[in-house]
Structure formats: C-alpha cells, structure tokens
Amino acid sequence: MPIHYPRAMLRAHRLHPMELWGPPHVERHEGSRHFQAYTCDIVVKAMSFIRSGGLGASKAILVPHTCDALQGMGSVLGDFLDPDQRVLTLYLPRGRRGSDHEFLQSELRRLATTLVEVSGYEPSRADWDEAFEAEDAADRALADLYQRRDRLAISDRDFYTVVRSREYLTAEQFCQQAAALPEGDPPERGVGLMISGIVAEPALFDQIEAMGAHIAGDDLACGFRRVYSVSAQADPFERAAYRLLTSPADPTCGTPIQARVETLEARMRALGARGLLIYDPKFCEPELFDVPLLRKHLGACGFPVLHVEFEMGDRLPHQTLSRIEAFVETLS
C-alpha cells in the first residue's frame, strides 16, 4: 500500500513490491463492509480488491502508516480478516528530527525480522549492497526524469505513465523505460498548472490537455514526493531511514505548512505554473488539513488554488471536469 516504504530492504530479502493504489475499476461494496462511510477510496477499493482474491499470488501485504485510514486498514486485515498473506505494518514518523531517524531505524529492523520469516531468506552484506545500488539508480532515474521534463518530446500522460511505472517494475526495468524516452521539443502547451494531491489517474492528463493546459510540475504522492535523496551510510537501516526521511515536503509525513508553502511557491515560480490544482480522493485527511492554509498563503503570492475531491472510477465526472476547465479559463 502507498506511499513510503523501504524498497531496497524488500529487494535484499528477495521480494518485489507491487503497489496498490485503490484500483479505480473495483467496486466499493466489499471494502465498504469493513470501514466507515468517510474512508477514502484508496483504502476501501484496495480492501475490495484483496477480498476478491486480487492479491492471490503475493506473499505478504505491507501497509505503511501513511494516514489513519491506512493504519486502520492494517488493523482490520491483521486483527479481523486473516487473509492468506502475511500482514506487515510500518509506522512512519511525522518529523525529521534525530529521534525520528532513530524511531524509523528501529521500525525498519522490526520489519526486517518479519521479512526473513516471509521470504525465508536472510540477506548478506552483498545482498544489501546490490539492493541499494539498484534502487538508488532507479531513484536517480526518477529525479532525472523531472529534471529533463521540458526536454522530453512526450505528453503529460506519457510522462506520468513512466513515472508511475515505478510502482510495479523492477528498478532495472524502470531505469530502461526512463532512459528510452525521446528528447526533443515537447508538444504544444497551454497554461501551466501545478497539480498536488495523492494520485491522479491517466485520463485526467488527457482532459487537462484538451482544456488548453499542461502540467508544469506536480506535488503528487505518486510522483514528485517520491524523489528521494540517496546516501552511502554503512548501516543498511540507517541508509534506508535516511532515504525515507529526506523526501520532498509531504503532508503525510507531517511537513510543517510553512515549509510546504515555501516549497510549492518556489517550484511554481521556477516551472512557470500559473495556479495550483489540488486533486484528492474524498476524505483524505492529511491533505484536507493543509488546503485552507495553502489557499490562503499561495493566493497571497499570486497563485490561485482549486481544490477538487473525487471518487475513483473508470470515468471522470463531468462536474469535476467543468470545475477544472473553469479554473483553467481564469488562468489563461
């Protein structure tokens, strides 16, 4: 489950992660039986998917404490439903202090003990080195994609298709895909938007392009928020903790609002974005807490903000598209 987890640790234990972001085509019914009506679609639809046998080939389900809804999902799975897979949890700190680093290292050591039981394999020093080398290369490839965005002759949809392929490809496969993108002049573009939130489905990028706009940059949990820093600490748990605790500003990690505002303002000016579109699944509390202050402070800096909540589905509602189109027109 999203968002932040130790990729290199899984690889060192000979496990491959496949991320589950609430498949939009899955019905809510089965998942809704286990959660309150105000639980987001990522959790509810993922639970429906799991209960329907969609994860039959997997060995374990890792649920990071990204938010209270996901923590609740981990509890429901582990304490009540007893799925075929082992249910693993990871409690992420909500700060970047020394104590947060120590706490996360302890959590990672706890998780590693369980991973040995799941995989039946105890990593060697060579396994750790190989895993960090591969995953660091993929992290650098993702960061490089964002650096090269204006020099890639691809649409926004194509760009984010590759960015999100990091959710299921191996590190090597992702690096190959990123390196293969053609360079040149990007397609004709309209007004630039910064898009923020948890996740955006591919069809949204097509619709924004049809409205005469483009994504100048993103602050998405499935995108830029996972441009991690790499390091070379000798201890693998210290190294994994450093990676997770040096991610960009992120409300699910407890980033102070002032830091988020300053980061977004600087990036929007640098990328030429005219306004901020906050695009969130309904009931996403970590995001909702920040919206009023983002609107207030970015508005004072000259950047209008539109907040849209959506329910995951195969099609985007006309009401949602109309609101975004009207927002784009005000920026043109």
Given for the second form:
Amino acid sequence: MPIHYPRAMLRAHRLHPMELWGPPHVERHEGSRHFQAYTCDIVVKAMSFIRSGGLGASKAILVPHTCDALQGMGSVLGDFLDPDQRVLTLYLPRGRRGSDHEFLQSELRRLATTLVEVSGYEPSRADWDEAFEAEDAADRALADLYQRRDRLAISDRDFYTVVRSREYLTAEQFCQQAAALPEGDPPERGVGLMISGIVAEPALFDQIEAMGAHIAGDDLACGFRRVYSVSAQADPFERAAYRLLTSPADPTCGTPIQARVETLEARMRALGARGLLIYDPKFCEPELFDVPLLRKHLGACGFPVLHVEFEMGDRLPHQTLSRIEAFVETLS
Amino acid sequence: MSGIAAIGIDAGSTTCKLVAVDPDGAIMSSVLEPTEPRVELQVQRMLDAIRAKQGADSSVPTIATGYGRKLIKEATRNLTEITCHARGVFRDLGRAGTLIDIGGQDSKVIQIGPDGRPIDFMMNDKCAAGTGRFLEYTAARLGVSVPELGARALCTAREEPISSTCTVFAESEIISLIARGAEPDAILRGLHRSLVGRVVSMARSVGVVAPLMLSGGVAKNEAVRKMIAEATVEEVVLPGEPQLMGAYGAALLGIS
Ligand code: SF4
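Since the one above is the form predicted alone, can you give the form predicted in complex with the partner chain too?
Shown next: the complete complex, the earlier chain at its head.
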C-alpha cells in the first residue's frame, strides 16, 4: 500500500512489491463494509480488491502508516479479516529529527525479521548490497526523468505512465523503460500547471492538454514525492531509513506547512508553473489539512490555487472539468 | 454590410442565449429560448436567424460558453462560463468586485479583478443545492410558478426554516410542513433563505469584495437579491440583462 516503504529491503529478501493505489475500476461495496463512509477510495477499493481475491499468489500485504485511513486498514486486515497474505505494518515517523531516524531504523529491523518469516530467506551482506545498488539506480533514473522532462518528446500522459510504472516494474525494467524515452522537443504545451495531491489518473492529463495547458511539475504522492536521495551508509537499516526520511516535502510525512509552501513556491517559479491544481481523492485527511494554508500562502506569492476532489474510477464530471478549465483560463 | 463584430452563444442547461455585438461591444441583437434536447441543432437555428436578421455571414467570430459549449461546431472558440460571465458583467457594470451567478443547474461565485478577468472563483459541485433548480423543483411542490416565486416569498413576514440545502431532502421537509398546515408563502421564504445561505457561504469562501453583483436567471428574483444583501450587508447590483451576461461576455471576448 502507498506511499513510502523500503524497496531495497524487500528486494534483499527476494520479494517484489506491486503497489495498490485504488485500484480505480474496483467497486467500493465489499471494502466499504469495513470502514466509515468517509474513508478514501484508495483504502476502500484496495480492501475490495483484496477481499475479492485480487492479490492471487502474493505472500504479504505491507501497510505503511501513511495516514489514519491506512493505519485503520492495517488493523482491520490484521486483527479481524485474516486474509491469505501475511499483513505487515510499518510505522513511519512524522518528523525528520535524529530520534525519528533511530525510531525508523528500529521499525525497519522489526519489519526485516518478519520479512525473513514471509520469504523464508535471510539476506546476506551481498544481497543487501545488490538490492541497494539496483533500487538506487531506479531512484536515480526517476530523478533523472524529472530532470529531463523538458527534453522528452512525450505527452504528460506518457510521462506519468512511465513514472508510475515504478509501482509494478522491477528496478531493472524501470531503468530500461526510462532510458528508452525519446529525446526531442516536447509536444506544444500551453499554460504550465503544478499538480499536487495523491494520485492522478491518465485521463486527467489528456483533459488538461485539451484545455491548452500542461503539467509543468508535480507534487504528487505517486510522483515527485518519491524522488528519493540515495546514500551509502554501511548499515542497511540506516541507509534505508535515510532514503525514506530525506524524501521531498510531503504532508503524510509531517512536513511543516511553511516548508511545503517554500518548496512549492521555489519549484513553481523554476518550472514556470502559473498555478497549483490540488487534485485529491475525496476524504484524504492529510492533504485536506494543508489546502487552506496552501491557498493562502501561495495566493500571496501570486500563484492561484484550485482544489478539486475526485472519486477514483469515475469519469470526471462535467462540473469538475469546467472548474479546471476555468482555472486554466484565469491563468492564460 | 453587417455591423456585427462577434456573436456569443451561452448554451446553458435551462436556457440558450445568443448575443450579437458591434465593434464597440454594444449589444445589437439577442435571443433567449428554453434549452431543447438537441442544443446543437437549436443553436444552429438561432445562429442562422440572427445572422439573417443582421446580414452577417459565418466569418463573424462566434464564441460558445455554457454547459453545451463543446457541442457547438460552428464556434470559433469555446470558453467557460466563469470567464464569459466575468467579462460580460464587468463591461456592463464597469466595476471589479464579486459576482454571484445563479444559473439553472449550477451556481458560481467569481471574484473579478480590475481588468475584468476572473481572479478566483468557486462553483457548486455535482448537486442542485444553491441553484435555480432547487427553487424551481421545490416550488413546483407548492404549485407556484417561477416568475411568482420572489414576490410570494416577500409577501409574508413568517418564515418556515428549511434546514436542508439538498433538493431531495428539502422536498421531504416541504411535504411535512404542508402536512402540518404551514403557510405556503412562509415555506417559500424559508426556501429562498436556504438557497441564499448556501450561495453566501460559497461567496465567503472565495472572499467577498464589494460590490456584490448578480447574474443568471435567478438574479431576477427580488427575494434572492434582498436576502443576499441582508446576509452580506453589502450593496447588491444587477446588470441590465442578468441572463444574457454569459453570451454577452462570450461575444466581447470574440472581439478581443
Ligand atoms: S488518499 Fe489520503 S487518506 Fe487515503 S490512503 Fe492516501 S493519504 Fe491516506
């Protein structure tokens, strides 16, 4: 489950992650029996998918403590529903102090013990090194993709299809795919928008392009917020913790609002974005808390903000599209 | 030789409007009809009529806005209602401020800047609360026609509070009020208050910058105007033809 988790640690234990962000075309019914009506689609639809046997031969479900909704999902799965897969939790600290690094390292050690039970495999030093090398290469490839965005001759839809393929491809497959993207002038691009939120479905990018705008940059949990820094500490737990705790600003990691505003403002100026589109699944609590303050502070810096909530898998309603289109017109 | 510089089309969910302007932006001709199911055919017929009347041909810039704007094949360009209403009202009233547009199927609050461009806006999402449809639908329960609504709501001092802004729940409340023998005009007054409460809270979240301006069909309703002024303690001003402001703004954008 989203958002942040230690990929190299899974690989060292010979496990391959497949991420569940929804999935969008699953009904809520089955999952909604276990949650309050105001729980987001990411959690409810993932639960429907799991309950209907969608995970097939997977060995475990890793539920990081991204937010209260995901923590609730971890408890419901682990304590009441007893799925075929082992349910693993990961408590992520909400700060980035020395004590947070220590806490996360101990959490990762706890998780590693469970991973040995799940996989039946105890990684050697060489396994850890190989895993970090491969996953660091994929992290670098993702960072490089963002660096090269202006020189890639592909649409926003195609760009984000590749970015999001990290959710299911191996590190090597992802690197190959990223390297194969054609360089050249990107298609005619129109007004630049910064998009923030958790996840954006491909159809949205087509609609934005048809409105005469483009994505100048993103602050999406499924995108730029997972451009991690790589490091080379000898201790694998210290190294994995460093990666997770140096990720870009993210409200689900407790980034203070002032730091978020400053980062967003600097990136918007550098990327030529004229406004911020916050595109959130309905009922996403960590995102909602920041919305009024982002509006206020970025508005004061001259960047208009539009907040849109959506239901995953629905066709975007006419009203929602009109709001985005009007926003683009105000920026043109 | 035609004097028309541009034509604006507002293909709304309830009414369809066309406005033709001269090069100075003055209205030369306008038409308003209830929207038909095939709005693209209806607009074509209206366009042909206005062009024939004014001796214009299809080279005159034609800008479409409104719910059905993307269906209008003849449009040179299409733009959202936000941009068009802001431009139309700004030109008509010559003032920046906050525009509340209450249409048949949606309502919006637009903050208009000193150059007539929208600075910020808010639209109601997905439901009929705070729209003309809310009044129309619930008033039908009381057997009152739309043009009478405002006057009826103002002719009594009594008011039956309607707690729901949802059209369906409000209808249930009305049924139980009727069953309890409540006075229909007092119910109507409560309905207006409920709609105004919803719209004013939207305006507050955008930020009310005086003056408050009204457009859309519901702007003609005097009870709505009065209650908005009471709730916001602001002056409320109306353009000459509130229902035509979307089409007028579209036509003005056709010139520029
Ligand atoms: S969408 Fe928001 S509430 Fe839902 S799982 Fe993600 S962070 Fe949590």
